[in-house]
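First, one chain by itself: the form predicted on its own, in structure tokens.
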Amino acid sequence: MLPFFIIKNIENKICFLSETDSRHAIKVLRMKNNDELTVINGFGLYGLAEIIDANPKKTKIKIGRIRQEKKPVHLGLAFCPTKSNDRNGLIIEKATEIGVTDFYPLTSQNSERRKWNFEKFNKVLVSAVKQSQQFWTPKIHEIQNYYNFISSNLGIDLKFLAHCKELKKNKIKELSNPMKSQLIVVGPEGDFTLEELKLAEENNFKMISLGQNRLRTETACIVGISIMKL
């Protein structure tokens, strides 16, 4: 597979890679003039390109025919960030590779972290897009309050919430459908409160189980979306 690079305005026939991408292409991948690569704009447009000036600071490329890739069906992941930014980065990275289209960081009553480093995690996301060679870049939404998010009109077909309480729950694999827009909400290490669960049920969220074992937040996120993607 050809290396992937993201450029916003790929409609232009002649473009330049960013300094970071130029250095990676020339110094790490050892690319040179006439080598081919794939460029995307993150919104479904992609094309085959050729290096015409292999400059490690500003590589010049020529783009051939551009094509449009269909937008994937919405697969949303809402979760309460953990104390560890490494674990939060793992969630973004792996969920992007699996196929999440939208991330919704939330703060709930038992949240351990209430601040979100958008720039840091967007870089993780972009790297994962390149690694998994996807044509659409997922969107990381602004961090928001659980109550506001759950009560809002999301316009999503299937809405699930995973929790650890000993209450009636369904197996997610029996309810999910990758042909429809979907969303899963995963709580903090301290779990959701009964009040928070009641609010979700009132807003048509289905309470779901991810198996017998008690999972950490990042594991629950990855398990949930993997099943939903099947």
Given for the second form:
Number of protein chains: 2
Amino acid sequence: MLPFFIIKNIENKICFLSETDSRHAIKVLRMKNNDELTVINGFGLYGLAEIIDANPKKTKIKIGRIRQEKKPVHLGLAFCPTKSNDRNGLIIEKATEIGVTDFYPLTSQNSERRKWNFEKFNKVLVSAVKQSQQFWTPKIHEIQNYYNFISSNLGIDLKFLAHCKELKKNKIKELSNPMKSQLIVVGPEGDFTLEELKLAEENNFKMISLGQNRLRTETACIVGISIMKL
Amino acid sequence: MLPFFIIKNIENKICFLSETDSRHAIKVLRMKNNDELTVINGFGLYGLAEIIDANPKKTKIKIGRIRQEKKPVHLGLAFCPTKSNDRNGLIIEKATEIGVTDFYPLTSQNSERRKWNFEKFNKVLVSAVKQSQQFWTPKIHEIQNYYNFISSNLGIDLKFLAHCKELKKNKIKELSNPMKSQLIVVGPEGDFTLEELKLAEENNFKMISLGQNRLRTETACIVGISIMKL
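Could you please show the structure of the form predicted together with another copy of the chain, as a counterpart to the form predicted on its own just displayed?
Now the complete complex, all chains and molecules, led by this one.
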């Protein structure tokens, strides 16, 4: 498999890898002139390219014919960021690899973190996109309030919410369908309140269970997304 | 939910938490005399207990009636440990939370790591068991050779192997069944060789796909286990 690199102006025949990417290509991957790579713009355009100057600071490449990969079906993950940014990074990295298209960070009544610097996680996301060889970069939306998000018209076919309360819940594998647009909302460590759950039900969210074990937020995100994607 | 603690000799009415657990209970969770906790022995025995001396070095507890939780159905994860012990730790932590009962570290032709100090990961495992509130501690088996493992009589109902080669593969969700004993084998970053895949097929392993995205070893382990468990 050829290594993936993201290039903004992929329509130009001749362009340069960024300084970080140049170093990675030449110093880490030890690529040389005439070696091939795949370039993507993160919005579905991709093409085969060739190194014409293996400069470790500013690698020059020549891009061949550009093609368009169709946008994947919406797979949304809404979650309340945890206290630990390591664990938030893990959510972004793993869910991107698996195929999430949209991240919706939320603040809810029991949220542990209300500020969220999404710029910080863009690096993690870009690296996961390249590593897992996808053509579209997921979007991390601005952090928003649970109430506004849940009651807004999201235009998504299948909406799920995972919580730990002992209420009637569905099996996610029986309801999910990767051919339809989907969204899962995962609660904070302190769980959603009954009031929050009521609001979600009123807005056609299906309550789902992720099994009997008590999962941490980041594990619940990864497990839910895995089942919805495959 | 009451916090979980592991106690070896759970049959004794009166016992002490270990020094680490005592500190955790009293200093971190701020537990006091008469506060309740759940004690497990990691082999299915559990009971309700009460703190009778909230000593942060040696907490004394009184254990109530002991019950036996039935052993969960076998859910095995065989994988080639990665170079990075952070990522190996992640496999152990997340797969334990989700419900793996047996870990089988393997060395294969393209293994990145041939030595494996499983003691190191026991802490991660114990902490994940307590956190996810399970009654049985998974077992980390000794590291073994892929050939010996695959050709041995494992006595497992459903055996899967995930690889990245473009060969005919099955959808794991169509074959897996959490009511039966199951095992998944996940390849190293360099993948299994054709010879290794042939051996697995001869030994009734079903080749499965975990979707189109190229997943890292630790992500493949977590995704596979999620689908098999739920």
